[in-house]
Structure formats: C-alpha cells, structure tokens
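Quick heads-up: it's one chain on its own, the form predicted on its own, in structure tokens.
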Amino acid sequence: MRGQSRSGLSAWRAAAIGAAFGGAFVRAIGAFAAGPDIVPRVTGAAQPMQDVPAPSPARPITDDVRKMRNYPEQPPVIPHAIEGYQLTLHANRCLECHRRQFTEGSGAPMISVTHFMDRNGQVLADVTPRRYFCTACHVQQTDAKPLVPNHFEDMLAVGKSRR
C-alpha cells in the first residue's frame, strides 16, 4: 500500500519508533558521558585542545643485564638498544646475533627453541614466520615511569606472606 513501509508500518509511525528509540538513545549517552569520571587521565590536557607539552622520550637502559621475568612465559626484555635496527620481510637484526648459528661468535643468547616451531608443533631449520618479527612480544627495557601504578607480587611472594 501507499504510505507502508515493506514492514507494514505507515510512514508517520515508522518514523515515531524511530525518534522515540533515537531519544532515549540520546538521553543514555548523554547520562553517560555525564556520569562521574571514574577512570584518572593517562595522558593529555584536561582541557579539550589545550597545547600540552611532549613528555621527553623515555631511554633505553643498555646495560646488557638480564632482567628477571615476572611471570613463567613472559618473554623476556631487550636489554640493549635497539634503534636503528631493521626489522622488515626480507631482513631482520636481531637475528644477526641471536640466530642460533651466531650466539657462538656475538656472546647473545640464542632465541628460545620454540621459535623454531609451527602451529603444528613441527620442528623446522630457521626461525618460523610466526616468530620472525621479534618485537611483536618483546620490549626495549627503557627508564619510563609506569603510566598507573604497579602493585604486583610474584607468585613466591604471595605464597611466602601468607603462611
């Protein structure tokens, strides 16, 4: 019929659904973007495009120590610099000291067997494409301060305190 949507609803009617649900859309992202701001600011001006002055970039700490790992499958941090190195399809970096046939000569740490594996499990000769691009998981250990605090306890902590 003239005036019917395909759904059988008249023109004037379709369109009083749809500003009643478009209102009370409204009115719930308003509540909402008016509600208590429970989350502090990370970062930025407290006012909307104030200049805010860039924090100095964080330092790398290069002092070659291993650091500890907090968990048993965190991968472990870079503790060397790192800038300037590629790392594209067709040449990475790291590998030039921590590939396995060159931890003899460059004193690295070879990269973790599991490196070596597809998704499969299957053992194969070189780094897996899944593990090429070695800073998808591991970070340059730098000297910034933590953006929230930290109030982390190893596992060998916790169970020591409570007995």
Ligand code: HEC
Contents of the next structure:
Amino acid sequence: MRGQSRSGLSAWRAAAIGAAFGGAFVRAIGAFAAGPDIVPRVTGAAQPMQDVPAPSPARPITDDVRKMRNYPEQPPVIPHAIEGYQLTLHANRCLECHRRQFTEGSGAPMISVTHFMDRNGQVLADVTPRRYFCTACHVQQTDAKPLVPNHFEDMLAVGKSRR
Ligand code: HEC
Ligand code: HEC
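Beyond the form predicted on its own, can we have the form predicted together with this ligand?
Okay, now the whole complex, with that chain kicking things off.
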C-alpha cells in the first residue's frame, strides 16, 4: 500500500534516507519550476491517487473534406462519421461504400490497388485480408488539443531554410 515502507527498512532509516535523497530531488525539481502547472497532462493528477474530473471526450471532425496527406504513403484520415459502422468478420460497413463495385453509387473514393495486394504483391479480385480491418490504419481526427507540441515539417519544406 502507498505510504508503507515496502523495502523492510526501519521507519527511521527510511526517513533518514528519504530526507537525504528526497531533499536533493525536491531542490532539483524546484530549480526548474514551481507550482502545479509543470505537471504534463499526460501524467494525470498532480497528487498521486487524487481524483480528477474526467475531461469531456473530444468530438470527431466530420466535415467531409478530404485532408491532404502529410506524406505519400500516409493512410488518409477519415473525414466523415463512422459511429455505429459495423466492422466485423461478417460485416464491413466501410466496404459497402469504398469497394470497387459500389463507388459509383456511393461517391466514395475506391480503396486503392494496394488494398487488393496480398503479401506477395499479387493483385486479388477483392480486398486482401490484411487490409480488411480499415480502422487499423485509417482513423478519424478530433477537435482535441494536442497534448504535446508537434514540430512536424512537410518533406517539401525540409532543408529549404538552409538554402
Ligand atoms: C455511406 C458511405 C460510406 C461509408 C459507409 C464509409 N465511407 Fe469513407 N468515404 C465516403 C465518401 C463519400 C468519402 C469522400 C469524402 C466525404 O464525402 O466524406 C469518404 C472518404 C473516406 C476516406 C478519405 C479518403 C481520402 O482520400 O481522403 C477514408 C480514409 C474513408 N472514407 C474511410 C472509411 C472507413 C474506414 C469506413 C468504415 C469505418 C468508411 N470510410 C465508411 C463514404 C463512405
Ligand atoms: C494496413 C493498413 C491499411 C488498411 C488495413 C486499410 N488501408 Fe486504406 N490506405 C492505406 C494506405 C497506406 C493508403 C495510402 C496509400 C495507398 O493507397 O496504399 C490507403 C488509402 C486508402 C484510400 C484512398 C485511396 C485513393 O486512391 O486515394 C481509401 C479510400 C482507403 N484507403 C480506404 C480503406 C478502407 C475502406 C479499408 C478497409 C476495407 C482500408 N482502407 C484498409 C492503408 C490501409
């Protein structure tokens, strides 16, 4: 349990060691910053085991605008709602629109040729089993604020500033 000495040290020795090392540690931390703001949101509560209110879930972006890919092999992100879409061994809601046979009626972009290729590069008549579970690669975006800053640079921009 928290607060108990797990190592079997006597309480006094534990306290003495704790004072020596803990003091140095606290001073080191204190040198960098003070106040609860330094706790990154990913680590949870400032006080361990403290209750924190659950943040409301982020809303998926469903504006139907196809997003630019950040690099050519990126699986495009899903720009529409997928809530309630069944994706099981027996039913694949995604393919009811994105399969080659159905794109004329649905207006959805067809799964590209790589989705028909087995691991030997052989093009099959229908989607390959290794691309069957679409959401293993394709994800929605949400309006959640990023937890950490992102300094991603497009490959077209990389190195340009040095020229
Ligand atoms: C009712 C038809 C329909 C269903 C079902 C559907 N989609 Fe779509 N999807 C579309 C259409 C239409 C677009 C084009 C953009 C838009 O209108 O939202 C699209 C766009 C996409 C794109 C973006 C393609 C690109 O090049 O940017 C991805 C990825 C995608 N869908 C994946 C999925 C996945 C994964 C599922 C299942 C969870 C799914 N879709 C289910 C109709 C559908
Ligand atoms: C193993 C990862 C993976 C899985 C699983 C997968 N995709 Fe993709 N998908 C990709 C990648 C990577 C691309 C972009 C490059 C390419 O076309 O291969 C892509 C591209 C697409 C595109 C854009 C095609 C185009 O020509 O612009 C659509 C639409 C799409 N996928 C739908 C689906 C659907 C629907 C499923 C489920 C049946 C699915 N994908 C399963 C990785 C995946």
